[in-house]
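Shown next as structure tokens: one chain only, the form predicted on its own.
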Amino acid sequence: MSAPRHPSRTKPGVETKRTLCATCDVSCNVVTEVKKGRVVRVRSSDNPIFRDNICMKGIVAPKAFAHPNRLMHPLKRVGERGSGKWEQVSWDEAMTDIAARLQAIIDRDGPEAWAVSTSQWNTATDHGLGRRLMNHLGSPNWISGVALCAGNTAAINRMTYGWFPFADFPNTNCIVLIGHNPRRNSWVPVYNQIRRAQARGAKLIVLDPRKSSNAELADVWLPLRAGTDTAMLFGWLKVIFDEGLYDKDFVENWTVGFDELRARVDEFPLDRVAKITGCDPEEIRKAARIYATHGPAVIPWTPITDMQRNSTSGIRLQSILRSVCGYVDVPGGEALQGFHPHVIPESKIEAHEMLSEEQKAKQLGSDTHPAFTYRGQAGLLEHTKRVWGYEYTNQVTGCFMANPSATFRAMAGEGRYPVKAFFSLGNNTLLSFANMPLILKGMMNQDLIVVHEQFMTPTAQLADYVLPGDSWLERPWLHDSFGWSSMVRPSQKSMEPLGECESTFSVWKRLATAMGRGDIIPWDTLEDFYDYRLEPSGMSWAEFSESYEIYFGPLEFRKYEKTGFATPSGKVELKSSILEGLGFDPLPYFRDDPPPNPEYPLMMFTGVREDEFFQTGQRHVPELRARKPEPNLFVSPGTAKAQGIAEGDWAEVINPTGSAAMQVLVKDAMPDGLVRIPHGWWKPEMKQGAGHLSGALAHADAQLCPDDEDFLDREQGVPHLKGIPCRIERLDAPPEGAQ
């Protein structure tokens, strides 16, 4: 299944490189064209497997990274925190001082007083080295945006069948999108695969409060109320069980807890599900029947179910549906691929065994919301090693991490011990998690903040040191699907980094060395490190990157017939022994919304990504801002009329956590009573520093996202972002900086 390197079209005087676009989290195979040492163009791959997998964010990347405001040199804060006063320093000077100050904090408060927030979706070349250094030094408090986006899903999937499955789009007969809407400029490969599947006859079912572009093309569209995914999936199981549409042989031989699950499912007759979700019971029945009878089917990962009050149960129900219908580890279903057998995985690099049990027990949030922490995953260790070869299997980088909200409370002086040193790498932390006011308070309470970034983000504006980060055009990358699948791809370095920009590998290498622990990261260069990871394959990085565009392990299905599943029972756990051991309900359940508050009569759906931007990035790119100059809230015509607002007005979205100003767009596709707002807005052109933060204090959705217990998933502690009470008030004039 591996694909050797495909020849590229060439032009005189133009060198081409086969590269993975890391502008977003999909990592499309693309080609860069290089003239005189600089990338002048990014275009679609010449390989038919990857052709047309490109979007506007990748195309504009050369210009975006050449922006005059890009950070080019290490900066040291010389005024008050957030004053905007900096001096340029050398890398050696910066890292020497950072190491000394970090060591002093560790000596005073313990290694757990050091927290790191990053995302390898953004930094790419970390490869677990940050966690490796933290584990050796004794800090368990690594957090990431994957706590509410894929990483948490992986951790919960593993509780059911021991691995996070990967959808087999090319061979499936039915695709279910839960709030997910891949488009031509967002999740492009998935969009293309869905269209190809539909062209050969596959069914498409879409669950989404709005009539999305995929909903318009679906065989069934279920316009469920925001945040009711879990109830809907109970309804599907009710139909499938009552009508005997499940895989009885698989259930009998490879699952545990079926009778208990069925009794729980019986609590959700379709009239109850219809009342909760707002959907027609016959349409619910129709969708469930299609899923169960048109298989093999897939429910691709979606960031929507990840971010709800009932996330753990919703994710569990997805995994249970796959299982009882016989779609796990079969062609056209959900493949359990494991690690590539010839590439050392990040899970081994991270060296979790170096962190003592005493320090693991200090991990923030593990006492209250343990699902993806060391405590929550401990019951899977020996079974994971039995099936997948590594005790500490970390998929999508989201297993064994601290809870973000608990970490921010500790940073703010409200935790069970203090966190006084905070590092943020490729992660605009202030805007990337719930309860931005708490994060801001925590950052202002730190003794040391280090940020590794490409631009002066709101988070960087509060740092002690800002270190310039390289771009995906300027570094090689060994992409191993973040441990999700056995698919490995190389990305060739296209040009030398601008200025003094350096990789995440370099940051950790420099820090380890400055702290007198260079032995922890013994490789001299990123290429040396890749040579080490590829040793089992018998190839060097240079040979690998010249030979392959995609490198698969041998594909094999129904592996559980030889090894069992990587769970304590060795079977699919419909009733989770792990959750039961942690003191939670071992069966999925549904929590109703808190009682309505008449001051906040509308519901808000936040965390929405826009095609022009990835997370909080790209607002500095003129071509992209011209398409989306302002943050827009979406409401239905009925809601707009009832609220006294019209298209083009500015309005403030308000709830008890905070407020944010957005420009109104009225859309027929929106249901009444729902306000949909985008994620991660700030304006790089606006005034920097505390009190301003480049417009983040005016527009960021994180100011509206609560993280109190009513709005947290019990098992994981992830925030509920899909159905938050709010109100909107029309503004008499546009806010400062509006275009």
The other form holds:
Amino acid sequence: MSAPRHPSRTKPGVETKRTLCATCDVSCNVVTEVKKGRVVRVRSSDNPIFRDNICMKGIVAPKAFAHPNRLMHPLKRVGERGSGKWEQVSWDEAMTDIAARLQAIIDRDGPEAWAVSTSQWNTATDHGLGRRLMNHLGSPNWISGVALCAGNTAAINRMTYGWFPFADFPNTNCIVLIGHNPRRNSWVPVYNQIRRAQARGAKLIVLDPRKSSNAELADVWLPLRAGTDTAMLFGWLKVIFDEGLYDKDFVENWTVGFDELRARVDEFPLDRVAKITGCDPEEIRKAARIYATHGPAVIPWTPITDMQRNSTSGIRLQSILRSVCGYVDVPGGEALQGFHPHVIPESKIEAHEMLSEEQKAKQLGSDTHPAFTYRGQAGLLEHTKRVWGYEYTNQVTGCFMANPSATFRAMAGEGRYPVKAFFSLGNNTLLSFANMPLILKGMMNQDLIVVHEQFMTPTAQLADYVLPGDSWLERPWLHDSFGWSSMVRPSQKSMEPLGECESTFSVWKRLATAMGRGDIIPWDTLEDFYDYRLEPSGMSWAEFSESYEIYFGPLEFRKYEKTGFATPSGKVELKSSILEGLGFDPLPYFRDDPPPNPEYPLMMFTGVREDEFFQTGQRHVPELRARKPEPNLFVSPGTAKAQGIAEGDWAEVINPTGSAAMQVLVKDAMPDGLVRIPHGWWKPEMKQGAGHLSGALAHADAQLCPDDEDFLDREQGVPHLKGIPCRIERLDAPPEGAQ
Amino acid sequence: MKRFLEDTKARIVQWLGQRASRDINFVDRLCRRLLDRVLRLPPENDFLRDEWVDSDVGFDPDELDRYQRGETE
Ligand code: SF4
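Structure of the form predicted together with its partner chain (previous: the form predicted on its own):
Let's see the whole complex now, leading with the same chain.
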């Protein structure tokens, strides 16, 4: 077991570690090479199943984390909030003061006055411990970027068949990408899986307003109008039902609500769908037929349907399509895997049963947009336990969350009660949700803000304490797919943390101890904690991380034949009893855009991820900035001409929520009338502090994302980011800081 | 019968992946070699090739030290 794993590639003086890159959210298996105690190279794994799973962000990580501006020590604010005046303090001093101030807020305003925002893809070693502490202390107000990206999709999928499925790429015959465009430098494992599947002869269907790189290679490309996924999926179902292409046996034996669904689908004849989506009815028909007849097929998770006015209905329609075509829990289809039976899941660590019903009822947003809150998920608890073993199954960390917009309103003093203490961990909150002006107002109204970060982000600039975070090179990590699938992977620690950087595990442990509740997080180290989580496997963390690169759970198909589905009816709910119980339409539906506003004649597709960066990160890395120095908006040649702008010009994108400056790129692949703008821009080299926020006030897309009711999904309250009215105005000169 | 064959194929694929991922004994390495052959795609079919990814370069530890101290770009 201790033999060198990859002798052919072992070089003298170079130690290798098998690691999971955590620079973005797909966690590629990579190898780190360590010289003189430092990671000097990151390369793709030697394992053929992970071949080529690496991108430029992973390759440049050793330099990204060695940046001279990396936060190395805890900092305490000494001037006004956002004044940029800090003093270095010890971890003990910081945590003692933070604990005392948090306790005082809890004593005065109740534990619900404490909100936490994090994205566990970024913090990795959180493992639900933050929620555990909050649940013990009594706060339900945990929010995350997964509210509009995968976590919410998981919560909605569960309403149809009780689990969020994972696409079985290696065995599939057909892949449907809805706005998703995995590339060489973005979502690489999925890009590689698609290439392999296509080489085997699998079909590819792409739905995307612009001709993306995957659209160029697709069997069918549907250039739908941004934000009309839901209508398009109704069109597919209409074809599939009318032509009898569905799995009649499965529908008859394992679904409820088929007749009602069919009646709703009949409201969407193809000419109506074509009118809404702007696509040719024959092409819609062709795509639907391929999906239904070339199966098993997959509709992998897409971040696009997550973020729309009709998000709940769109996600439901995806899950309904999978079901009626018989692709659920079959090889090559959508696997419902459950937890790995040999690893204690984060859902258990989170200890949701410790939070009283009274406190759960206070969760922000659960009264108006409950779908992923405790209230929205309550109807699934006993059924989830029956099938998957845990009542509080929290997949992709997104079930049982508070609603972000409602939380920011409470922080700004406009909620049903005040939130006065805010913690942000590995989550540049200010730029990461809709309505940045509201988030800013909320942050300026806090009594205590604590940020755990690697760099001085715009969010960190407004904190009372900034705590230095470690990197994925500097810690071990047990990756359990966040409860999405039963695959578990280890990541070995490659080097010692720089300066006084510490893990998220350490932050929660220190806080629990400083609050006199060390019993809540009793493990001394991450390794101890992983030993505990691996107990059912009979392996220690050391053994496990030496023995496996991936540890699959037992493979079983059509488990529902034994257990039923984890829904109230035990069947696939085409008509959702949970949504009905919450007072919503139990069938999917389509809401049109609000009436057009002549002042904002263009549509904007926002939240776009660029290859060089993950979310709001990496703008500090010289190599990556050299490839993408400025935020670029894309428009078609026709739109550029109509707006009087040309390639390389600077333009202001404006709507009633705010404005942001972008540099223009003219792309043939773009449809007329659509503006595509990138997500999460700030410039670490620009002036820090309130009023500046390192260029975030000039460039961040969150300033343009509304969160009023016309732009929120009803059930979840997620913002509509794919089709927001705007206008663009050419700037006479580049903005401050333009390169 | 079709169902049995599909399930068995998927089980074999996972079994091979699990063994290849352990890379401890002879059988593991055999699985690894087999998967290597099956999964290898011609690089020229990679429609978005990137020079950085192809060369997959590393850094020099002293250079990283100097960079961290703010002495180099
Ligand atoms: S895609 Fe790139 S950044 Fe993301 S995990 Fe893989 S190597 Fe890291």
